[in-house]
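Here we start with a single chain on its own, the form predicted alone, put down as structure tokens.
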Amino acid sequence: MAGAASGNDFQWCFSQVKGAIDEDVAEADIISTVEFNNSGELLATGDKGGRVVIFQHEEECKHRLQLRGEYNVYSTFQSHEPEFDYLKSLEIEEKINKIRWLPQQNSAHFLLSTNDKTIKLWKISERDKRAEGYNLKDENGRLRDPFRITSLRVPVLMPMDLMVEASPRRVFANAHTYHINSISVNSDHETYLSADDLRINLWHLEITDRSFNIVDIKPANMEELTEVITAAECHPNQCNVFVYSSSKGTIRLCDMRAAALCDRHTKFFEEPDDPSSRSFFSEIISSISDVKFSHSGRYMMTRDYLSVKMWDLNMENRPVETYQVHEYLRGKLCTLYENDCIFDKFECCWNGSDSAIMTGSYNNFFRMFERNTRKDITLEASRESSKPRATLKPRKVSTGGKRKKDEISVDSLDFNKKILHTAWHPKENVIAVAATNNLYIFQDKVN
């Protein structure tokens, strides 16, 4: 599978792991998104408790050449806490939705966190010098008595132990009526926007107390309602064209110097519906759970309940590739819908140069598929294959009659272990992939 650095044929390895061995899994210790920062020094993840945790990439040690060097925690803080809406007596989840890293401008990074309702925008610095010599105050910062000060000094900064710092820069609140599914940043790197389930809102970073709606599709009538929105991007390079996905199946491309609101849309992608095929199931496997820009805005990608599709930007009739999930679910869907497995919202990712995709399934697999030689791989995340170094083999599902010796039988799926979230680093062949509350860090071993 080959990846961002390189288009040499490797396999992947085990790096790392994150979070407890537990059987027993507190639900606010499930990561909810994983996200690598532009440069890939950083990975963030959020759960559902609240919390973001920060993972730094250290160089790699001398007497361990073979790996590019690990992941440790950097910074961990408590982004967002449970909420209660006293108007419609309605409980708002802590859990992180979405988080979006800043380009960086200076020592600082920052970042965009957000749960049902609110946003916030986080500083994350580093000290590692304090001020002594205060005039007004003592060494254990108690005020001096003003007459008792007989000489003026000038405070000296000394060396002090490492300390990260996150605060909470801006607050944007109460801009969205219904549940926040998406934020993306912005290429202007001033604005982004914010999308629920029937409005997107565009914002600046530094005005928390309004947003400009350029978004609607909600009807005078709610029992009128057929679709919502799942997902929505802004263009990697055009400050000015956005993407959102629905629960049709259907993708519209929106350029804001049209309109200030863009209910008419720019373009409009979508796959012809095959008679043959339709079933009770087709407009719930249909529905987009995630769309994203290629890096060169060229292409999108755009994840369903069973496929992953590309589109590009000049055609809206078809996808120009589909590659496919976890077809041998087909015959399962009545199972995934009485379990509600089937409106389970799986992400996808690209790689560092565009030319390689991944996305999860269930059982703890995850697909990756290389785009030029149309090649794909299912691996697996699991404390089995956890040893350093450890190559991950590849995992075959079996659909019927005779199971070979590698492979495994489609009723023996675990649909509880789900990988819903991953991440590719930005420039190099290293993976962050989530499956509940552990988070697996692979990359390449060059043959």
The other form holds:
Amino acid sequence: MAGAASGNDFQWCFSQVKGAIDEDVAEADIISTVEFNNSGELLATGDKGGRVVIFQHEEECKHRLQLRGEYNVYSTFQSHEPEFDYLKSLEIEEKINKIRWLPQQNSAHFLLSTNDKTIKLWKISERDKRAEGYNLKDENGRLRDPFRITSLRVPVLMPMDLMVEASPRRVFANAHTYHINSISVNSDHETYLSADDLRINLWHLEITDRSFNIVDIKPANMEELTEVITAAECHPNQCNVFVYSSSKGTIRLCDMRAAALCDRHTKFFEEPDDPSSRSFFSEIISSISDVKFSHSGRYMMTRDYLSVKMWDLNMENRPVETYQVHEYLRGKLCTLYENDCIFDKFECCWNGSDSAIMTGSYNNFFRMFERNTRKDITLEASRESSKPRATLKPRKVSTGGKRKKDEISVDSLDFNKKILHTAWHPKENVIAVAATNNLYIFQDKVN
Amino acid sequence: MISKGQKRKLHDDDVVGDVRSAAWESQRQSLLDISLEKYHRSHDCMEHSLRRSVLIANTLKHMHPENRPLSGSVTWAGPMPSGVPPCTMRESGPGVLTNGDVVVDMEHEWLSSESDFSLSAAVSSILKELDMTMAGGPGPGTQSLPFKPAANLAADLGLKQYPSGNWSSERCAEGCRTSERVVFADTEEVVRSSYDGTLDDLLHDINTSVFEREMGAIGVRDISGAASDELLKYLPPLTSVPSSSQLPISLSQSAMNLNELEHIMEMLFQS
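Can you now output the form predicted in complex with the partner chain? The one shown was the form predicted alone.
After this comes the whole thing, all chains and molecules, with the earlier chain placed first.
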């Protein structure tokens, strides 16, 4: 079954890389989000410049050597523009924080994209025909003199070159005082939620001028603020359930049937502190940067600074599985605090069958964990190892004094090269990894 | 019970505990400095991540001396990775702690705890003062400024000196918008001037020539304008004192404020 095998049983090999090769990276080109659509046919990326680029998977093409076809640019559009709030003298960045695809219901595709303040619904549709033979217009589109028209004709549809149009269908604005960090489409396909640092709102996809506030953790006295919302997601099957994570490492599951305002959680997930590993940075590294439900809906995965934790929704007091992503960084927390890397927000993702997970790290490394066998692998997204169909070599970070060949020491890690955004094809073993301004696509070698 | 003929030895735990305690204290002081510097940098650079601000503020609160661990579980960074600026132990007083070299300085320790208190209070007041509502201002029910990013300070202080239409092309090397620097420069001047005005009113009825002599003894006059401004920022806000009134103020209260000023001055000089 596609996606059922582990990240370690397959041989991951390079497929494609998108983006400029220049050493000097323009900040606007830095990829800020990556998302496959529900079928895996389309892959969307958003960048700091407010642009969305959609790649489409093309079937195995003429090249016999291609593994599973490749992704090519399907559509590019400017989703968000920079704005300036004149009342508050605040600049609103155009950076795309999240993209979420809606389930496909017809030939068109819909996605939600958001920056810090505004969410937009985009329709991506194809046009491969155009009408010709208008009565009132000539071939160039100029109006004809009506007095010279002596006969009527029926316009005919003629084929044309495929044109992909992206048009904004809805704009959901002015509902968030703080910065939006998450959007999540509900399983009812009618509503979605958006979360900022202190509030979560529930929207209807057809209604843009109002939303329901379902979570509000803003204290009356802001001096008492000690915790913010970091991520939120709707349950994949139960349209009344959602979860949100906090900067204190807690996850709250809420049921919208219980109350209109879900300030009181239904379930509270928190792992007790380990006193032996407590430090000044304990709270910072426990801050959850991403939360994702499994496709089955039974589990959820959270990413904090050093680890990924798997939670069974039926057990709140501790995670069922914990995977250390880069434990060797625990001794570097002071440095990472000083250079702000400790505040990096890594994302995580499931494979299609929920048997494996993936998350990013530094030095353009990313990690995969196989849940059944507890095996893990570290791979690198780099141009040097980007030869067509080249199998990725596992990487290892040496923590001891003696470094083996092909190992890299902790001191040599490049903390400016970080993989924050990754995505796994919903049905196949194809992954997309965003490394600064480059998008790498890897896939397993078909036997 | 000591065996006959066996020489008593000083219990090592006491010494080790002091060493670890001093190392912990030094680490805490260093992190305190880093956190405050980080806060000011975020203030200058239009960094308005609420999550980051809250985490830094919580970290500052955790550094209270009472939270010192009983056992000396001190965690410290190992060798610095290349390409990452070093996290150096900062000198903060006569007691300078280096790797393997411990100097326990009681005065430094006392000043540290005292300075932490005043700095903690100062941090709270800074956060309070620079807390700007994203909603455009304090609501009718709020009794104090809500916690909000530093970027909104200009809005609350009524500053609208930002020119429109030309910001999109301005990007500084760190990713900040240079136009924001203009706004925040004006903001700092307003904050500074408000403190100046408040202190002037406070000391209006007092002949400060007596105190000026003492100030001169510790070198207050040698402080640059920037340092004195920096000093003023760390003073708790005199919110309980009406700024525009001419109420008589007791000499002891002003002397207390000046003593506090003197303590902070000593810390600055020693650092």
